[in-house]
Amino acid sequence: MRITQKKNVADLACEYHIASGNSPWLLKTPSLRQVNFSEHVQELMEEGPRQIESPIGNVQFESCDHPVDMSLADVLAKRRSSREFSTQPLNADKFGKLLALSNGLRIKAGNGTDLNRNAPSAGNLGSCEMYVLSVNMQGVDKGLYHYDVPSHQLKLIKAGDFKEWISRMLLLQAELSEAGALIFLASNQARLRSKYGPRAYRLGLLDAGHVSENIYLVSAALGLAVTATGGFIDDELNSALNLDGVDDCVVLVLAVGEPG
């Protein structure tokens, strides 16, 4: 019988780590090696990125034919966190390139779209979705959006000025409300769990980490200031984005803007 009592944070963290571990019995189950070729997993891989219907208020970005021209060594040398943002509006073309290069779809030579994204993901399931809060962006109305990957658009969820809400929801980090935009990285845990079970949570965090690093590197190449934070009120943020917080949940927030 399991004794129900309030546990401290260390106990909960250890319990999660153990519960999401791979058991040695997996080595004795050869059929698991075929999971990548199962019909269910193939359907998940072909399902493609999430799309949200929004008839008004959408923002179409320009294509990214010539996005950046900087060596990887130079980008790595410039990569850094910065919480100093200019009052100048965030350039929308730069921001569109940032989204596409960080977690957009790769375009095949010729016709058709490759469902592989510019960031790696566990099982090629594309678990990391990007939501955007426009605070001070050139040509983009203030409000909450979902980044529609195939169409390279921002799909409006809710219009409005959320500057005061940012300060409260991000654990009183008022300086982040001066950014041009916030990017919310949400993990589609349901997709991952359907293949990986409890291991999904570890993999979802790794997937978001890959996207976050891409955001940092592309921001450096485009001359944008960026900083990531895990200090946010989960329930409030998930609710604002119409996420249930279990099958879909925000795991990281990044503030982006013109450098101050």
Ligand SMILES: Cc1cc2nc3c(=O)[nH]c(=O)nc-3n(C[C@H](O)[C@H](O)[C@H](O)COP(=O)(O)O)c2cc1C
Contents of the next structure:
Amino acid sequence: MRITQKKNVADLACEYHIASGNSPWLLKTPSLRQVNFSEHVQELMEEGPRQIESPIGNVQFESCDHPVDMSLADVLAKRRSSREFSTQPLNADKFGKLLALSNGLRIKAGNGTDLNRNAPSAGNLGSCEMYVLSVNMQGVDKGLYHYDVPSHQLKLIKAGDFKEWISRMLLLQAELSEAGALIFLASNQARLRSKYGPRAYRLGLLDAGHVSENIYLVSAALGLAVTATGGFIDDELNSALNLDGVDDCVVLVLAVGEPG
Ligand SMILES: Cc1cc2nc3c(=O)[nH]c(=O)nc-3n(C[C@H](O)[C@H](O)[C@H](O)COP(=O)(O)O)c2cc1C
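Now the other one: the form predicted in complex with the named molecule, given that the block above is the form predicted on its own.
Up next: the whole complex, starting with the chain shown before.
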């Protein structure tokens, strides 16, 4: 059964996939090598994460000096999707740690001062942005925020109780509105497209997938419950976050909370 109302969308998705494939002739194109060193691509890499200015209601997280202490094997064994959340508010320190370790900046391994992200990303362009809806958090007022990577802050987009809105925006998943917070992974497609052209869409999804897995693993290590969902109404969510849905679009939602 097709679960979309839009005519021929499945066919268009197949066409897109085929049309955005790399052909062997690319290897004979000198510009393929040059593009990595071109001025505009260097500028993109140096541009850094997105910053949204907000004069009020911002939340500064504690610095993340003591990360998690659990073996990778144990974290992998503990990782699971859990849809049962406690009514206890989500601990803000743990949540700040979760954001920073999943997609924050760190000094590049083996390299004194250069920074890159805790998640791999195509061309090191860091295309995946994190937005947050605080539903039931300790020390963070309810509302929509953008996670500002360099300052380790949540920047307020809109204050308010969005619980009722969540049940309209998520498809048939009312239980996720009991989470402490929702994390929206948004793909900065414009950034990727200016380097990769039509292949950007594939790469943006992969970048978000890596961040999502980090969120799962760090949640497991911090003892938080988490589940991802692709079931949301795109227009509803993008417009709440002031994203145009084309150059910037939410591609995955993760519900996080204290375990129930
Ligand atoms: C891209 C993606 C989308 C998902 N969408 C949903 C969803 O809409 N609803 C849900 O309850 N779980 C969703 N999940 C969670 C999966 O159902 C879950 O990962 C899978 O059942 C395996 O269970 P585990 O994560 O506990 O190993 C999603 C997971 C991923 C990676």
